[in-house]
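One chain is shown next in structure tokens, namely the form predicted on its own.
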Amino acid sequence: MPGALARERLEKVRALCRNHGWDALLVYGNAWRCDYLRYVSNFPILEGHGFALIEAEGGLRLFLESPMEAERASIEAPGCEIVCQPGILAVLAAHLEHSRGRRLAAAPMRLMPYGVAGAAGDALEDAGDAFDRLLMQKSELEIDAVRRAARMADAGYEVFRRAARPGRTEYELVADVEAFFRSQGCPDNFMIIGSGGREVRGMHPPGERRLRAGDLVTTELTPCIDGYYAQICRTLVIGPPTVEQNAAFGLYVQSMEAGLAAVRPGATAAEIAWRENDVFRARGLGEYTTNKYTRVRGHGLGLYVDSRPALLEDVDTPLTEGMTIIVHPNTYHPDVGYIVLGDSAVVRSDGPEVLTATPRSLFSVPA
């Protein structure tokens, strides 16, 4: 499956180059943001700078800064010609300097190191928007990888529920989930957690706080399968939920379901965010949909944990068939604290294909 995915993506990139008249496309990646690089080379870089230079009608070169990464790439990216030399930025800059006269494009231009971008001068066109459309528009092979990651997320949340009990630290709880994912051959997972009451305003990396009876415990699990991420957001209570906690959680269910109901080709990211936020505004809680209390109402999923489009009221990106997103009205509630709820979904013409199967419940574990 990974080989078929890699070949499919490579042909799409070459077709993109031909459609725009580009002779070659330069793609950049690093350990923080490697989705562009991985899309082209199938190589998830972990250290240093990485560049893939793909010819519209030919080869694929992978320029790497780290000798250890180059050794790994020789095994994991067999279709690439690997270039690893001291001062790789200067080596690549010289290569681009000699390529003047050809039509070259780059993505993502906003992250491209200045010395490399400057070497090509004005000849280096910004391919960011066009490449982002490739990242957002998934093939059925890509969707299958996201679907399998969603099943892993469901299984991981079941482990989270069993592991949550009074007296355990946040990091012990997260360690159990990480151990489970690794035992299943899934070493890559983005995960944050929150625990407590009204004082909790969000989620964070796990700390030393110990769970107590009455706590709301929130998490966001984002496992990766064949390079593709799926996400689940859920909330549980240590002990029986209070009346206030149940009432608040019901609002999040309504909000998420209103957002999912708006998911269809042609709808914009803004429309989904509006639908979610209107549920809060109708209860006089519109303040808690602002960036003072929350970041986004969902986002794209794929080769990165938080891809375009961001689900915000000022983002007019239209949804298309095959996009993969998560809808999550995660925010602070003044009565009980921070609550999260979110499901991954595929944009389909007949409505969203929801990938996560965990019930939309305020779970309770014994206190």
Given for the second form:
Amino acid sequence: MPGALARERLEKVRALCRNHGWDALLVYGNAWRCDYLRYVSNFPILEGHGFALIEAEGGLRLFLESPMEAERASIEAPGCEIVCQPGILAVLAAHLEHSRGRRLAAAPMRLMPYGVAGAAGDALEDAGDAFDRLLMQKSELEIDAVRRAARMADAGYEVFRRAARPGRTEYELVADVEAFFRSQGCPDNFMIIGSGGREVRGMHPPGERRLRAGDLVTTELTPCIDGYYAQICRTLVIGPPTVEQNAAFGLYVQSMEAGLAAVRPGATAAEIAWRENDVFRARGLGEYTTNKYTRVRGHGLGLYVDSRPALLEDVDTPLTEGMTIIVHPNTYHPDVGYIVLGDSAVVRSDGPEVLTATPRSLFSVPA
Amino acid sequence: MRRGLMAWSQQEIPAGVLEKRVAALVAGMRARGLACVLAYTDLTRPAAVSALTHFIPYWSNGVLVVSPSAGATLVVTLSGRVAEWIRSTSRLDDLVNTLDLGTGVAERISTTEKGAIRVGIVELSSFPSSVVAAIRKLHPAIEFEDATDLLNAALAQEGLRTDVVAARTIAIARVALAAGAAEAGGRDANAVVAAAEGTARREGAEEILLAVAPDAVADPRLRRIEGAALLGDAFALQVSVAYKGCWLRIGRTLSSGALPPWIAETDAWFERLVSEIATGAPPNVAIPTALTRLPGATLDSWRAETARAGLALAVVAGSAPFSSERPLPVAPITLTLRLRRGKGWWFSAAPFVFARARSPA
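Having seen the form predicted on its own, could you now give me the structure of the form predicted in complex with its partner chain?
Time for the whole complex; same chain goes first.
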């Protein structure tokens, strides 16, 4: 499956080059922003800088900073010519210098190191928007990978629920989940957590705080299968939920379901966000949908954890069939604290195909 | 992408050490006539900013602006809602949350300095070109120069090492490797890496990367494990661990059954070699000499890795391509060797701290 996916994506990139008249495309990646590089080369970079230079009508060359990564690429990125030399940025810059006179595009420009972009001067065209459209629009092979990642997310949340108990630190809880993903052959996950009461305003990497009876414990799990991420957001209570916690959680269920109900080809990212936020506004809680209390109301999913489009009221990107997104009205609630709830979904012609199957409940674990 | 425990213990890394490092950098920039020094950070290149402030972004990116007048200001694209978390894990003089990193940095410079100025950048060639462009747009007369050597000099000051963190990182790596090795009998690579991962994170690791050569007799190359993978009679496991910004690796050739005598003998040989290098023997001399004590062994490759200005683990010496840039003097060294002996490949990686700050090259 990964081989077929890689070939499919490479053909799309070559077609993109031909359609824009680019002779070659330069793509940058690192372990944080890995999606552009993975799309082109299928190489899951973990350390240092990586660049892929793809010729519209020719080969694919990987320039890697780390010699260990170069050796790993010889196994994990078959078909790529691998270049790894001391001063790889200067090596690549010299290569680009020799390519003057050809039309060369690059993505993502905002992260392109100065040693490369500065040497190329104005010769590099920004391929970002065109490339982002490739990243957003998934094929059925890509959707299948996201679907499998969603099943992994559901299984991971089961482990999270079992691991959450009073006295355990946040980082011990996360350790159990990460070890579970590894045991299932899942090599990557993005995960943040929050625990406590009304004082909690968001999620963060795990700290040393110990869980206590009455805590709301929030998490978003984002496991990766064949390079594709799916996400789930859920909230649990240590001990029985209070009346206030249950009432507050009901609002998030309504909000997420209102957002999902609006998911269809042609709807904009803004429309989804509006539907989610209207539920809060109707209860006089509109303030809690602003960036003072929350970041986004969902986002795209794919080869990156937090892809375009961001679900925000000022983002007019239209949804198209085959996009994969998460709808999550995560925000602070003034009565009980920070609550999260989110499901991954595919945009289908007749509405959303929801990929995550964990019940939309405020879970309770023994205190 | 994964992030484990991220917390700042002032017992391990006192604020005073961080303040002295920043002060040493400011002294260096004054001597060179620089208005400020910029250092980039994201979770893949955190070393410079982590060494100065203890801050490591779990997500997104940022630039540390160090100036004589304003000290250490972090400009970061994380939301203002996590400002409290950032301050709880960092020693900063100021914090700016922005949606646009380039503009945020450029405006920060404009608030402290005016006119034609010289600005130093740690790892200038790796710095995002978009940030350079945004600064130039607001300050057309600005001049940039590489300031990596200034950072290295600042961190080399006596009394600013934090060996307690290196020692803790080494301890975590050792128990993680042992936990993985304990699962070898099942021949399931996922069970091995899961044991190492869970153990490291329960011990407080901030991050862990795992690589395996499932059949070390046939192919010694290390790779990620994704999906199912069966282990051969001999396999190699490498564990790369981060704790409080300190990165190192540990690794061994393991067996799914009883460890063959030749592997145990080579392990003992390597332990002595590491001890010699840790106490001052140059590796490019010590390794060939040691090989004369190991009959039938053919060296395939060796490398020494440590933190460089921005990169947490960079090859600074060895038989593979390595950087000519100087390592940070505050980090431990990892020595890795791969050799062929008789029928099989042998690999090991061992971290150590020099008795006194120095480069392994």
